[in-house]
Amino acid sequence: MLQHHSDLVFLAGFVIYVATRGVFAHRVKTVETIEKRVGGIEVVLLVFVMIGSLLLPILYLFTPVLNFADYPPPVLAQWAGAVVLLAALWLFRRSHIDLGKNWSPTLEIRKEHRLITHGVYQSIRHPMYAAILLFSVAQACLLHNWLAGYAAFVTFLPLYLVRAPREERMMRDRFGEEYEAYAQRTGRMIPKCTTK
């Protein structure tokens, strides 16, 4: 219950993750979609996501519920996951401004849907879940407590892996040989390092 400085530190970061993506979600919500792909083992992984990095951090800092699985604060990890979630709502924004109204909640392909490869998309494909899952190690390193903590990283890293290849098997689809080129020249979620 709001017990450490870290906690308000996540508060803030974490209020201004989700109004960031409120923010994407209101200004592509009357954008056409054409196509969409969404399986049922993505829609329960999200509903991990949710709890881990919604839920379990709400009832940590407003309840006493989870209580039983905190423990002290390093003061090292605190400024650590300052840091980290600086960098991650940073990289989370410009991810949503670089695709502006390509940007969707699912699997979706939007009408006039082009292939983003300026920006942070110049260099990793991934982008916005790099930002999520530094978000997540913000979480861990900021709220003290073994399931509130740890719970985003947990939960975010299977639909990460289940999720990844099928969207890009989906830009594959649809921008074929463009998107082949560009998956040799980027990096997934950190950059290629090439040597010339």
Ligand code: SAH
Second form
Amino acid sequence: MLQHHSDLVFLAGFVIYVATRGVFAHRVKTVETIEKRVGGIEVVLLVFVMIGSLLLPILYLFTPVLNFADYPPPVLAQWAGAVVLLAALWLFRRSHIDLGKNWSPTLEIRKEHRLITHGVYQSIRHPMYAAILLFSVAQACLLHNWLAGYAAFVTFLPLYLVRAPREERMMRDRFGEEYEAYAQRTGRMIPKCTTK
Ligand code: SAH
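If the one shown is the form predicted alone, what is the structure of the form predicted together with S-adenosyl-L-homocysteine?
Then the entire complex follows, led off by the chain already shown.
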């Protein structure tokens, strides 16, 4: 239960993170979808992500049920966690802004879908997933509990590994050579240096 400064830092970040997603999800509510590719494995992995990134942190912060897995907070990890948290929140918001009405919670093509290659999409293809991974790292640094701390990272990584190639296949099918060229000059999560 809320016992360290780092718990409060995480809670503040968590509220901003959930609110950011809520605001942008609301904005695309009326945008029509013309294609959806949701695989069974993805749905199962998504349920694990919900448990790891929502349920366990809430149980850790507000109830004593996970106390048995607590460990003493290392000071350096708390500072590192705060910095990573800020970076994650910034990138999460920026990627939502740049993707605009093309965003979707599952793999979807919108009615007037455009390929976004500007802003944070200029050098990497998955800035939003990078932001979620960074947030998971911040969670591990800030919550000093073996279960609640690592749960988001451990559950999101498999989802990312399954989803990113499927998403890229969908984008290739939709945008063809335009996406091929975009993929050539960008990295998945790490910016690619291209020399002309
Ligand atoms: N993988 C991206 C986007 C996540 S949202 C990221 O991490 O930032 C998932 C949806 O975004 C997919 O259903 C796909 O339709 C859309 N999408 C992914 N990359 C896109 C791009 N460069 N331009 C437009 N839409 C994109």
